[in-house]
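Listed next as structure tokens is one chain, alone, in the form predicted alone.
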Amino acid sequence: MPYIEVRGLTKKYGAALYALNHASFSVESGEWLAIIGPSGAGKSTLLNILGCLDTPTEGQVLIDGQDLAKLTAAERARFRAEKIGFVFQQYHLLPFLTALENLMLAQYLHSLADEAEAAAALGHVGLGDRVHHLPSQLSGGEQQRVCIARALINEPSLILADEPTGNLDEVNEAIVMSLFASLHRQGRTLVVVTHDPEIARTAERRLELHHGRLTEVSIQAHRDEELFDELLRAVWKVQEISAGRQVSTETLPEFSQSRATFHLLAAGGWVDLGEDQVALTPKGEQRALNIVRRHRLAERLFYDVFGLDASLLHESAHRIEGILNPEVADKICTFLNHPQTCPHGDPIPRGACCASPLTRA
């Protein structure tokens, strides 16, 4: 059984007002979906009805093989404080209250009060130094980060995310996004509504919705570029080994399982083929040092902010790289201080906020 299963899903609002029309869909446990679609969607609906912050006029919602429409109210509230963790776009902290103080607050409320166990929350989202701050003394992203923790001081199996991003630069975006992707890898489900195809992209699978009709479910629609990125960033490393331009096919075991890849590569002006050789383009060059540079820089950004163990950095990096084009990527390596390397100790390759007399010294 999914561990989330939508049937015949309707809120009307008065005779013909839709919220959400007879929406069908199935998630499975693990899995990480994306709901994306324009304001007045439905999506914040949906998100509110799978949190049971809401009832549905018509249809059905199985989460964990629980029927939320048999719990009482008393039932759904204790559901939701088991199973569910909340991230919203507002981040609802009482502004009197420390960060460790907005945490203890959601324990209490869930069972009891524990003050080692909420500063370890906040220093596994990035926050130990910053434990006694109150939320005006924090940054967008800092408080999203507190709400992340908060979202998480209970266990929850489930994780709904309504715009977690919407509010924040992109540095703090990739930084929350990479939050988002530690917790898939975890085996959490996550269910995140956005606006941003980009965002939607980080996801396994994607839902769409318009005037509260699911439109489409998108199974990794970006697999093919994914792909192609693979491979020239596969290229780009044998290159930076051998320091030379020519790439021999049998010291790059990519090509014997991608051949017909290459070829389309290739046919785009990615890729030179040679007899038995491989060699990028300058368009290609230049895509996979964007590929690897945001790649390594992501995993920087996961070792250096998260502490996250090396040996998941490549998994967790490979899932957010893709929200983190140029511009974002020489922000986050200006905000990590221009590093030299990833921590595998990589060459990161230098971006044009490296160029400064500064960032050279």
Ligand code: ADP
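Note that the structure is predicted; figures quoted are calculated from it, not measured. Superpose the two forms; the largest set of C-alphas matching within 1.5 Å is the rigid core. Residue numbers count along the first chain shown, from 1. Compared with the form predicted in complex with adenosine-5'-diphosphate:
The Cα position of Ala69 differs by less than 2 Å between these two forms after fitting on the rigid core. In the core-superposed comparison between these two forms, the C-alpha atom of Leu289 has shifted by at least 2 angstroms. After superposition on the rigid core, the Cα of Ser256 moves by 2 Å or more between these two forms.
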Given for the second form:
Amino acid sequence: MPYIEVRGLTKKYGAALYALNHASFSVESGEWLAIIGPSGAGKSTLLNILGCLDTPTEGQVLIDGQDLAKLTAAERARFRAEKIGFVFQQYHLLPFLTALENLMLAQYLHSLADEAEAAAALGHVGLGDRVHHLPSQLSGGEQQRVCIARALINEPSLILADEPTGNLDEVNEAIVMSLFASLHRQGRTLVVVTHDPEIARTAERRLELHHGRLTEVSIQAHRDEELFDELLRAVWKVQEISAGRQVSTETLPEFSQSRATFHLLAAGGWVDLGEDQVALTPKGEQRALNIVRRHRLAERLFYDVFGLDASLLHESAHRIEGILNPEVADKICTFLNHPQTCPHGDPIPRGACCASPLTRA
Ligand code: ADP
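Same protein, the form predicted in complex with adenosine-5'-diphosphate this time rather than the form predicted alone?
In what comes next, the whole complex appears, and the chain from above leads the way.
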């Protein structure tokens, strides 16, 4: 049975305004779902209904087998307190309480305040040295991390987040997304509302709302890995042309389009980010080398063996490179007698199968 089951969910305001219009979908336990759509599409309405903060006009919501409509208001509040953690775009921290006190208040509302536990929860989101700061003394990203710690205080199995990175810069956006990724690894179910396609890409599945209707459900397994590959390849290419390790972000158009993803790459140890500079780490360099090698070998294969027109090489190679693991790439390399360059004349990085050590030819 899915963890969340939504059937024909409708929310009407007045006679004609459908904030939600017969939306149906389900979410498996441990799944990370992004809900995207333009402003006014019904995203917050949907999230509020899932979080027992609002009730539908029509339709049904089951969470963990429980039909929300069958609960009284008091039971719904209890259900929410036990199962759900909420993260909002606005932080909703009490300004006159420190980070620690804000958490202890949340604990008190759930059961009993426990200072050591609250301090540990702040430590888990990297704020161990900020416990006695007031919200005004914390950056936006730090305040959002306090909110995440607060949302986790009751150990919820379901985390609902409404534009959690809406007010953050890219670095904090990446930190908050990494926290969500670790919650996902812990097996919690995440539903994140966002209008930012880059944030939505980090989720496992994406659901699009337009005028209260569900218009698309797309599974995007491996999408971020593909984007990571693309960005590492782009850095490699600029490095190759300039023959320098540091690449100015100005010479990398991909940087401005995927800033937050570059910060995720940095968090994963694939690149080093400096002021206006990006460089591949040794690990990133090796991954980029493999990607470039696969691509150029695939181009060579299509050109030499299949006589494909040069204008079609890039696209065709792009389509198959994802399925070439290093062993298969080495086999193709040996089959082609260890070519030095791709059909466009760019060097093919040496592989384990080539006689010379790993160099860029
Ligand atoms: P989103 O979160 O995607 O921006 P919302 O769920 O906030 O969208 O809103 C969906 C639609 O419902 C909008 O047209 C909005 O104006 C309308 N709406 C939301 N709440 C109310 C309300 N309390 N009264 C009347 N209309 C509302």
